[in-house]
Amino acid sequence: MAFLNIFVGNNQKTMRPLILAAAALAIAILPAQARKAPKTQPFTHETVAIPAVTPGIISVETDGTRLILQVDARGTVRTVHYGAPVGDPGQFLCFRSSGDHAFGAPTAYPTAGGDFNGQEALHVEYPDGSQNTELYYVSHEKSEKDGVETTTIHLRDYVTSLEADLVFEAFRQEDVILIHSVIRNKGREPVRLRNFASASLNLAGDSFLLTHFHGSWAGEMQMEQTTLTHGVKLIENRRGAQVTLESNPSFMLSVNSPFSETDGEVVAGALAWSGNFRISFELDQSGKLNIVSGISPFASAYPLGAGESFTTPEMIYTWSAEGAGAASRNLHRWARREGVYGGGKPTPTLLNSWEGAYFNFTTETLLGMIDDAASMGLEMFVLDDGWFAMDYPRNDDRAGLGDWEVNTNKIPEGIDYVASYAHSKGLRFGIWIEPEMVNPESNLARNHPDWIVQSPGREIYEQRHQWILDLSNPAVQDFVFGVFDRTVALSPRIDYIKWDCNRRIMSFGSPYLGKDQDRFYVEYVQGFYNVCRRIREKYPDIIVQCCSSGGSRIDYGALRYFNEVWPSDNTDAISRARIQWSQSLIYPACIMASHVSAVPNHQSGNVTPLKFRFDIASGGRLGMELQPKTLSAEEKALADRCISSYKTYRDLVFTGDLYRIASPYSGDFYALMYVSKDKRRAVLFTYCLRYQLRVHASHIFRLQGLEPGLNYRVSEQNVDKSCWWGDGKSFSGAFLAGGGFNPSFSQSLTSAVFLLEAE
């Protein structure tokens, strides 16, 4: 009735009787249940005092970029700048990003709570049902080692005792910043993390052009561009495994300019996580772009017990004022230093048995392929699928997965016999496994049905005649590690493992986790990483390829354990032009396995010249995937010549700086080049994808990355007669960059590779 007293005011004597009568009548007609007195006391609370802080600036610095954070008078940490160096960062101390911070507030790690109403990075549900979190600055510290400066900002919610650390690792020379968060439950009761992103980044600009990637089997990593408008744009995947098939957890943003290889401001980002992910781009009403990236919260309300902590995966960022090309080179340099197992060390050329033999081979078949590989100058032979299982023999993809014993009907002499033969021919030896999967037709499926991902009482869905093993279960992790371990034990001459993963998760569930299924999607990936760590601890020198029906597991989380990836099962050279171009925007060439296969191509049906296939494949780690006995003597001689030439410039492909000269997405010609760090050597790949008119046969390519004052001798590889008038002559870097390089292509699907060496 307090509101009645306020309303009546000075008219109490005249109005009060009427109002009291009206109130009594209203109460009389309410349902009896509504008129019952409450059993609990009215809600009261005591506001928790937030300790005062001194406003300040925290600067995260690389040689060419700055990420500047502001601690305001309330203790809220806000992002005020990411991009070019700006001199004294203290100049941002009184910076106002907008007229009212409540609108489009650039909070460094926005939470569901307080005055923020956009895309949150952290959303926590507490035992009392409340879902508000407000993180305030406590302290921060910096440390530096080997050119990497680590900044850790400690935040705390003083009501719930939840704490969060924001961790920034700045790779100075590479101009790359890694961001992740550590969330700790310092309260006395468990909480649930409903959203727990790795990072939030705020950008200011007049326009944002988003470059991202979509795909499908045999058409992975297709570049797509869209201008961001107000509202939210999501890049997300919920497949559980094979999560980079339909989209990749990476992007580029062109700020205030169209997409360009050489000009304009670009921000590039990639999430190091091999499971469900979500990257959201929200352009708010103030014109600011907020990017929140991390593990997808789908079916993952992660429980965090009292005293427990959760560390999110890393979000990798770089900034460039010189277009997409410079942003890519930053990421590639960082990847070769930190992000890829083996650091970009060149790996062997190889012949893989798959498209040359599939499941149908004997020891004699394999030894013949090894002989041919050695005769063409290749350096390794890889035995693909089909070598294992006896009770349910692996003669097709319907049986045998899970039963990892040698099929002695195919290879009675054993794997060591074949591996030793390869070594006797001067080749290394590799072998294929798919340890995360099981066929229903297998002893493993019959003996351990509880190891299979499943939901109680529901059908276990097959894909490719497979089920998927539950890597959240430590026993399954032991088994998967054991598959790798026992396979390597088949021969001391195994140098390479091709690790495949050929299906996604459906009807998810873990018998091991019981009722705590919200942990599944996160712990599946963590289980995969646990296995990978154990493998690398025991087998640091074995080359391991990450294959997942092609390019379905290409991310910087997996790449910490793998030397290379298989970008696509599609080996068609025309298709690979776009796939490999797009992949190069984020990932370095040193991880890109690219093979020469037979024609008509087994996936696309396209027929392309053998030299064109070699020239496309030589832009990554060169390999072959066909039956060499189908090649003519002339074709074998060309293969020998191309492989020999590749070895002379392979170091440039693996460790050089990439410059994309012409895009297969925008014209008839495609070109890229790799330049050594000292700019004294380079290799240039040029391709004619579509030939229109003879008048257009001579095309000008403006080369990049060369030293203008140096003279370079230019020599075309793998031909007797060059398609360029200047072959064998020397030209200045300025001439080659200024429009003087114009090779002639006489028809579609012709190509030329040029080696440039400073004199």
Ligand code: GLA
Contents of the next structure:
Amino acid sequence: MAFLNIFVGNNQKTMRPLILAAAALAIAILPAQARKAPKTQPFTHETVAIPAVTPGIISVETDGTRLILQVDARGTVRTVHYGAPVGDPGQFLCFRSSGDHAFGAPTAYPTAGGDFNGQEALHVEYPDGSQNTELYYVSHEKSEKDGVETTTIHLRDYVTSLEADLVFEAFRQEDVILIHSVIRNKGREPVRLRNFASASLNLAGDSFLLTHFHGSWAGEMQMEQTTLTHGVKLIENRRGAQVTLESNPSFMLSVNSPFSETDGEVVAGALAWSGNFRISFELDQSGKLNIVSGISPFASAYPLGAGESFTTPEMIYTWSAEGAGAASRNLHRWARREGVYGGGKPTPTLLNSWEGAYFNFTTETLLGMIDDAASMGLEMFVLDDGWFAMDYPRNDDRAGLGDWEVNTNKIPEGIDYVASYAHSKGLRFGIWIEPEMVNPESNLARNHPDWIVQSPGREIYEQRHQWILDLSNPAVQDFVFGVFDRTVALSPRIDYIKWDCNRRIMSFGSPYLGKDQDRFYVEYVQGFYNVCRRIREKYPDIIVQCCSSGGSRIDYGALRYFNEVWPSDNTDAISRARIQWSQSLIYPACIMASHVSAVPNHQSGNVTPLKFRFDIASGGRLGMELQPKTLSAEEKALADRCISSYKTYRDLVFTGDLYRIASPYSGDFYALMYVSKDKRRAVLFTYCLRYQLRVHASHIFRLQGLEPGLNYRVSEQNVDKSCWWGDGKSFSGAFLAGGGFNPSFSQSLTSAVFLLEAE
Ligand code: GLA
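Structure of the form predicted in complex with alpha-D-galactopyranose (GLA) (previous: the form predicted alone):
What follows is the entire complex, opening with the chain shown before.
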């Protein structure tokens, strides 16, 4: 039997007389009334028995990785290894991982209390005000289905009856492990969760270089690197909605030496949650790194009633010894299998009305755009913002959000007329909504002031002249679902919805939750997911884009319901090079909408060649976002060529393995390629970003992912002015990887796309 002392700890014998004396003094100086009616239960000095367990090893295994946990005789569970397969995992039994009380090493799910003082995953406040939790092993079980092994470890606190399950889902072929926890209040009274992270991962290594992603509007997903030093580095966001604008809940970590695309030990992680998040990296006194990831507990001391449980979102991990490229490919494979709605099924090329028309259009404008889109070979037309609201017409961003009826002054014939026209031209049809939002200038704001996120008596701040609806309220969830439902009902020919979310939460608070405001941030996101679930049950086949002022809602929580994202409102091809590169570290190309827009670019003012814009956009889901009437006949012909060749290799972009060849962050040349599973086909994108000195350059790109023994015939696509002299010739995979491939760029912002097909 091991014993846990609830209160006095190791020094109880020496400390007890002092404590008793202090208590007596305190009682002596308390006023009589307070002595008669103590507000809290007195502490007890009894200890609670913790059953001893047989030490053991729990190994969570994918084909190429192991996550190994050790259970010691006291029942403490600790992560002892995450990385390469290690032969017999049982040999970890003799690892001295257990913290002694002087050191207090993190457990597999570190809690506030006990001997631990670091960043905790779980912090519970109990009815008596105490805040210590110590979780010990009870049992574990494993099950396997469709190549996914699930390991569940049951833990409990023997003093409070709090229980936690740690759940590990190992995707064997993808080398991805999902971790989440389930926290259960088995006591008879409610408790409060002051921290309730999804996962804690303890890593050993000599040094850790963290790659993470910061951003701003029109500049999302910018890669940043920092060496972790002792102490805590936090990636956190408290915006409530639009949470991935400033930072993405994901990272890559080099263990020991900085990774490259092809070498080095890498741990990559991403949290599946579309709300406030916190990922802490704590390098402790022993040089070990502990990563705690989950929902941010900011303003969320979440109440858990007796008998209730809380399931945390999944933290998605992968490990590779072959650099960032292999880690990304693992995540992408998992995402296409399970992390992204639609699983990477190719979606149509499209023309979006936004940058071409903004709010200024009539039916005639739209039909004209549809004609032009059809003539260039595009496959869908998407009507963006501005089509709705009568009393407060949506003619700019100051009015109308919330009033989702068609503006018949702009489109008297209705949406079905436009959608049918698109279909008659062989195009599909999509439409924009922003159902979580309301302009103060709207009927909705007047009719339902209690649906708006707000704090009593305080100004409700506007952002983009709008307020945000309180999705923690089931009535608001019904309304938001209804907006989607009613919009789809406008025409049986709606194939695509662009779901936008253009502001964050400020003056946080829910009129619906009353005094229970601690639930707000969590239940806002759960409300959003409830709506998404209902939508997917009713509309499994509609393609839905997740947009949030560009890339402010890019996370694997939302992606379970959305086919694609709008990575940024910045459509400038130069800016997109970096945004798309960074996004590809964690997320697959099948979700990445990328549009060719007009020059000078509306966000950056940059002027880039049309071909360069096409070649950048073709690395994701290709679209256009301009008024086609502004294009010359020559430009339309180039567009036509680029779109038709994209259709021949689009399957590679959506389902192929990504190999990043040259980074736009570190040089003047940028290149990436997508290779088919059987390695018989690949598409290579090469770009010259050099804008000074001797721009005319022939750069050697060493290709990856090809079969050395196969011969590939190389054909240049999207040809404007050929960049290469070997069109139609064949080269072995070995030559292309070792000798390389060298297109010649005649000036800045030239680019070339090549299709490689095995003979
Ligand atoms: C956001 C989106 C844009 C566009 C506008 C419409 O900014 O990111 O793509 O849809 O809203 O108002």
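Residue numbers count along the first chain shown, from 1. What we label the rigid core is the largest C-alpha set whose atoms superpose within 1.5 Å from one form to the other. Everything numeric here is computed off the predicted structure, so don't read it as measured data.
Taking the rigid core as fixed, one finds a CA shift for Ser722 of 2 Å or more between these two forms.
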